[in-house]
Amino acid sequence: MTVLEGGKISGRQFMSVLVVLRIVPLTLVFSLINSIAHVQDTWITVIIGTVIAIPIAVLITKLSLRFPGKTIIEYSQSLLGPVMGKLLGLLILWCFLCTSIDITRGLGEAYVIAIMPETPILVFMSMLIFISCYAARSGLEVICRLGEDVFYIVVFVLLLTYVLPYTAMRFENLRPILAWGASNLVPPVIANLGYYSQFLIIGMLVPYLNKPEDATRYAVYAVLISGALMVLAAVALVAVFGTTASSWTLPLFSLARMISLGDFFERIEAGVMAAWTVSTGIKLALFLWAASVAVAQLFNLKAFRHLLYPLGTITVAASLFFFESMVELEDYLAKAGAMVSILVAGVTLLLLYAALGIRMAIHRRKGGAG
């Protein structure tokens, strides 16, 4: 293996960045609540998606642990051969880039809608890309250290946002439950799993863990923590906004704007804005790092850092080209984007586990013959 990244990360840092990358959509658009016809059941769909996501995370980590020191790009070629392995690696790379494009456009739209509507969106996206590329050039260890700090900040801000509007909460808004049948739950569960499919990036992180054997445990913790934060968000939003919760473009920001404790504790939406920025920056830096390392490993390059700014430029250009508005982005993330992410993750795991099973069967047969 060509050593492209010399950094090492702890299990806690690994867990923190996974939680951050999953809750970024929550701090921005929370497309789960926008993809369900009856918002009273949103918290149920979050629980279902979280339960299904646990085996996905376990499968990815267990597979990576079978190939110590190798990323998913490298062991794909070991299992499937150089041609099929590179093709699958290109598919994974494309998935990383698509996620980067979605993130960049999402934060740019959020800033334009909520804060500076007259400022061109290109300004916000360019600043985000530049900062994220700079962080990614510093290496995985720096990204994950920042991610651990950001994790505590974002969780604290989210919990404040959930709790402080308690005077406006009407928990009867959460009823009726499942009054429209289980079919109502399918679209948001798919949207939820689409985001969890991004955990395919685990295959790029496990080789750099100080204790790789802890990967499965911390990946499950990440799913549970992010699931709990989303359940609380769904309950708070529906309790406050009722059936109109799905009509808000930036629901969590709107929830934060309602907070006022006397005349001294107001404008907590500034904290939500900060959570937007830092969590999105960490997630984008992580995916740009993964994409650049993937390119270097696919084409046998000796370094990856010089690829980051070109990939960042491509990300900004694609963000402007593929989406025209936040509405279009939300619709894509909840439907086509979710299905594509699930398909890519499913095909990747199916091919790799099938190839691994075949190789193990051949090995056992040869051992028996010997």
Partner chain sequence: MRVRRCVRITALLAIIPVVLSMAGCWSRKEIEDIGFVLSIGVDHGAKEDEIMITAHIAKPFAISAGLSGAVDEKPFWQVSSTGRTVFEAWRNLRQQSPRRPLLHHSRFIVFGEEFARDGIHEAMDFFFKESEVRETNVVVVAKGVKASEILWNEFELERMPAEGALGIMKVAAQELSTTVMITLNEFLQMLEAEGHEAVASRAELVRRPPSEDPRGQLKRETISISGRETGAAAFKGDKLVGWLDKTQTRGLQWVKGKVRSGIIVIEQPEEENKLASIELVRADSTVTPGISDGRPSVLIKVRAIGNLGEVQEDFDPMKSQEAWLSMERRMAEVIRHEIEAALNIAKYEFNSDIFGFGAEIQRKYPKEWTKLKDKWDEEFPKLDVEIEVETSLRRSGLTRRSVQTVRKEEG
Given for the second form:
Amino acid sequence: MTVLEGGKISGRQFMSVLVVLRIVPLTLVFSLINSIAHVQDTWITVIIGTVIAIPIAVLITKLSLRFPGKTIIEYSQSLLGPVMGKLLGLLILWCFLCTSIDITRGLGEAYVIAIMPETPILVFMSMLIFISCYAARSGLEVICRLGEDVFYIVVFVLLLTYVLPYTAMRFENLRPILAWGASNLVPPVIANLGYYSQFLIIGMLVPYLNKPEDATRYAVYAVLISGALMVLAAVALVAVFGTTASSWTLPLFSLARMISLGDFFERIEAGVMAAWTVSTGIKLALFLWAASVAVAQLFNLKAFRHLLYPLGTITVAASLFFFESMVELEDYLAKAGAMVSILVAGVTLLLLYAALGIRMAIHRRKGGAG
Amino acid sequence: MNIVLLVSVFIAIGLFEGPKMVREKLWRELLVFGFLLFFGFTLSILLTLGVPVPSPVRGIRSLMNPILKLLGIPTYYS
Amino acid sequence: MRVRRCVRITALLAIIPVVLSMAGCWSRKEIEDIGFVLSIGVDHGAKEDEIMITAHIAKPFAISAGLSGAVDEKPFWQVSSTGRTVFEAWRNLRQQSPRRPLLHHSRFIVFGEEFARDGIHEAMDFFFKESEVRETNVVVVAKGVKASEILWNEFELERMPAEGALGIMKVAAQELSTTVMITLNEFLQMLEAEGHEAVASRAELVRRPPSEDPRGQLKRETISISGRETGAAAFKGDKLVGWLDKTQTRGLQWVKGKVRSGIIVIEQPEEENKLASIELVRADSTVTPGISDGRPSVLIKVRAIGNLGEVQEDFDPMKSQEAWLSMERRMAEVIRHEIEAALNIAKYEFNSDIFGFGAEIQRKYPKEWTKLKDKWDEEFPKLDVEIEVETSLRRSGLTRRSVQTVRKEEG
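Next, report the structure of the form predicted in complex with the partner chain; the form predicted on its own has already been given.
Then the entire complex follows, led off by the chain already shown.
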């Protein structure tokens, strides 16, 4: 089989795109804070979710490292056999597409809500899809190189957004801590893990790393960095908004609007909007790339690039009719959507590791007999 | 008007990608490409014409709601 | 090749917001088509169940011409419209305004007293949801008048009334501490918080009969209505329950730790009928709730640092340490009185926990709070409040001792 994607990416680029893909929902709808009943505990739930996410990321990475040069779509076929493997591949493909659809709609909604309520959402979404398809067509190397730059920009904007509203911050808003029991913590942890389950895409990226041995380390870094950025976001939001923090549709955008230093240093929210756009663009490019490579590998095609624009049109159309409203999208992202992602990631890992275990056992017995 | 725009977008995509595949004799690829493009086209046309397309999100939600309820997460949509 | 692609993609992504908002398509806003709203007032309409919105819109041509000092025209325009909801009333404004009013630069959200007394809840959501409204707007309640009337006030030194009011309010909040400056964000948090009732800024009208007062008559015909920004408006739930005067407001600010500066006038020790003024330099406070036998109590600790700014009779601190200490004690006494004034009116007149003691209890004793929450209205007036004030005088200006004037007794 010919190599579909010839690009090579560095460990740091790998880490950057992983952080960016986790940070996109933070900059748009911060589902964790939207789904929690008492916002004071949000930062704790972020830590819990992040700690659980580390083994998930490590498991996916380690599994991929056992099959050098093969993506998760390919090695699931060699582990589970062609039929089961293809079915699992389709499930993963469905997840990649769903993620693309969610974030396309999410960015469109964010633009409409925040600045241009009279503009049809289709305008934003089709522009975004077009650019992302163009980027994805250029291959993984271009996406990841952009991803690294975007990573620095987004982290800078986020840190600025956390620090600059300091005049409005009241840290006593963060108390009481853990006063509502564990039931308060469950929904945001689910939402958080739902997003971290998108790290399934590691299975598509590891084969293209120039130094695969660094993959695990950088995957863990990615989880930790994104977790830290979310903890800070939770702290800053609750300090500034108190209990009203959970009522914002676009929490980070509203946080940026609180920044006013003197009379000149205002309108930082433009920076947040730029961060949305570039990070969503990169994430979308990455997932469309992964989806098209997955399609190509499922149907044994020799090329994936020409699949991008058709997939893009499907994504735009689907993002229009999947969700009726922003409220529905938010609810889906925090609850059902998150749960599906967790289940798919869980089932994938379980099946593949089980198959791997059985294969190794058979192999050992054969080796012992022979 | 919208439909004209839509059709021209899809024709443009077809013209942009198709000839290359034909030249390189990637028939299998052309088939998948054609299928995906047709699928996207059908969805878009249905949406433009205002035909209600059932959203899979609803199905996913009704599958997931029991699990969510088990975890104590309130679900407002059914 | 790859680098060029990277650049091209970044440029394309960056262009989206720029293209759409500047040369944009649908939500285009040309500077010639818009009017910047500086303050927005909310009142009851003339008809029942109607809301009246009053917008204070800047006249751009009057401002720019005003720089050269040629135009005598008022640089603002005030217009009201009604509707059943705030949003409807706001949109109905377009029937009267040839330019599209925009809220991006608005400074104040003003409620008329009557409206505030009946409850502001139904009006708040618009300001929360609308993306044009910044959460840094200051929430004001107009004492005794409608919001539409208070917006007519004008100030010297500032052409735009909103800027004038903001300037006065900033000074009053920072250098006098006799007013509260509550942003929309803080206001909403207080409305929503358990055990913390809301306060807002208070504004009053000062009517100046033009014939009697020549002060305003330079160039601009007259300023017949001016404003006063002092004190605070106390809410209970979403309803206005009363007003805090300057003393009570500073009492509130002491407890909240928001006193920045101010002058404390005390009687000068060892002298009769002579006063000394102390300039506050720094102050902070801690509120520590406690619960014993299910009964809540609160300990307020205030620490204030001041400088001796003025004495009316000769005074040399080097001569008598006792006098210096006595001044510190008197300063503490004044602060205690102010806090008590605020406490008393909040407890016995309003029965409204504007200090947020309930919220403090919730933070420290979340379990006990769930029991207290429902009967907080009965508990709050009975609450034991202990006040500890620690003061220190640091220095006494440029002079160590005061000027000793030679005075001749008459007769």
